[in-house]
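Take a look at this one chain, the form predicted on its own, written out in structure tokens.
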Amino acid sequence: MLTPKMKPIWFFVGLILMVMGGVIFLSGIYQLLNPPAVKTVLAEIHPAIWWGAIMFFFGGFMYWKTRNQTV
């Protein structure tokens, strides 16, 4: 009989993280294109360019490394 192979759960949140970082990445760079008609403090460094893509990156560091993998 043959077990059922499953992916780690590192696999799922690398993949969650990768669309969810290119979600923020996009609306980062919505916003840098029309920007908002009331500015934040932190506006001029555009936090959500810079997080967005460090969660699309890191998400995809981490699917890549688990892509292969069953438990």
Second form
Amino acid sequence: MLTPKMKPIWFFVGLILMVMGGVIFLSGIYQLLNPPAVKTVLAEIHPAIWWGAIMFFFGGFMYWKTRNQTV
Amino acid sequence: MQAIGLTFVDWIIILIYFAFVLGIGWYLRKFTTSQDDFFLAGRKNSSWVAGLAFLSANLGALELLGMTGNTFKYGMYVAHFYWIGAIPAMLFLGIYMMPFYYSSKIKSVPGYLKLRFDEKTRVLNGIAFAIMTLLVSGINLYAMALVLHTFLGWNWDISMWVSALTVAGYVGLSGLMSAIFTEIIQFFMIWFGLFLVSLLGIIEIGSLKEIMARINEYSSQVSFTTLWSTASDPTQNGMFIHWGGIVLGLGFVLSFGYWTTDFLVVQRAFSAKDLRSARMTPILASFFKMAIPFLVIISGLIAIALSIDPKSGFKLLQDGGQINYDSALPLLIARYYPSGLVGLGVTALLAGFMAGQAGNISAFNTVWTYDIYKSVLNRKASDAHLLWMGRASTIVGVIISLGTAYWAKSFPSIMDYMQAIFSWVNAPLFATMLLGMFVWWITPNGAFWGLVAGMSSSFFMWLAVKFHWFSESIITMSGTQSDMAANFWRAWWAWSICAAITILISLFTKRKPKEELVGLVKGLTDEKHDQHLPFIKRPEFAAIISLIVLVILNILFW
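Next block: the form predicted together with its partner chain, after the form predicted on its own:
What follows is the whole complex; the chain from before opens it.
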């Protein structure tokens, strides 16, 4: 019987970071266009946009590198 | 306090996390067909996977909240937990102890005690570890519900049951492998979810130097921003401890006791694919461990700097007139994180709590199945039966943890018992392990009675101080001390008593023949590991680099 091949953990890490980063980035864009009534400290530097983008690209790179790998 | 409000986007982030961990448990179940798959993740992990899991099993949310809060209370001295209180022990495990553990093909740390000494020492340690694991798991669950209830206003019972059932689901389906997968996801969640707090705090205040300057200006008598320069006088540092307590209690006994013998973390190294990967596991983890202070210590220092500035509007919560130090990190999240990022920060804490609980449960099911059930109750159990027992004990372990959590809820100061529990079990065990691995003439009876004496003396010292039978200063040998200093010194005495009794009894009792100790004791074992590799690819080289980084960090923050 053939042993099934497993996706590496890095594939799942990449996927979850990419999905979450994308959601956070989009929510940051939404808050840029529709500023909330109560602002957090340093809201003017829009952390959700750039942090969400960093997560998206970091996760996307891990996902892309491991999408065809098995262990 | 008014609960931190979660928006629709925050809930989406949290739901994505729950869907992922349950989905991974479901996906991995088809790769979990034997007891080795369930208890040792098939022994096929790389050193990177095992190393990150090794670190993450220790990096629970309880620790993140607690250490940020402790930094607020004690200052930079908390960094000792991450540097001298971890790195030398992790390197020692990788270089000297792992060959004995890994090569003997044991499934648990008590399993080593059986091979090196005898069945009674293994069962004693197995039972002590199982009880400790369930207590810690329950306290972890309780702490999580407390945080979610206090800061998010979530229902206490629902928070505990949902997270406990999720952990039971994915660990029950695929054992250690899914625990390791979720621990690695947790590692990334924690860094992405919480490092931004440090970053935004530094941006708000100006620089790390400015943070230190503000704290020094405010507290000129007691230093909160140094590591060693005020350690010769306990009255001059925030932890009220002498460097002797740091080095002997934390740096030697508690640290080595935890990192080299606690099966919760060591089990991750057992899942590595070969001896080199197993040796590299704690060494790689040491680099990431050294980086954690940039997450928790910096956040704690930011909280101090903000709270001494009345214009910042930042103030820790108070419970019944007492400062709630654990509120530092959640309050910083609420201060800096907009919608979406709040969900990420909460997910990072949830991931930390759940991975911490999964780690405890996966270690418990292994020790229960091999060191108690198979060893005492059913010696002829088949492979399939042990796999079933692993799954059943996962469910039972989670249910007992829930019971422990409700019990913990009725004791308001139960969190203080965490370090005490470690000093009862791990500190004496380290003496037994150290002597067992490095001195061939230590006998089974010496080890057993040494362990009994070490554990009971540690427990007695804790009781004696708790009920004022004698003063804490007898243990710490100083008129000024904190609870933390007492923990360090108690661990040191428990280790010393265990070592002394073990040696004394070994002098008068029957030794094991040397031929039975080959592969288990230094000096009787072939120790030429990884000699075929170039030096820069050997674990020893990585360990030297890690030590150099450790020395540089200590000098930088001297």
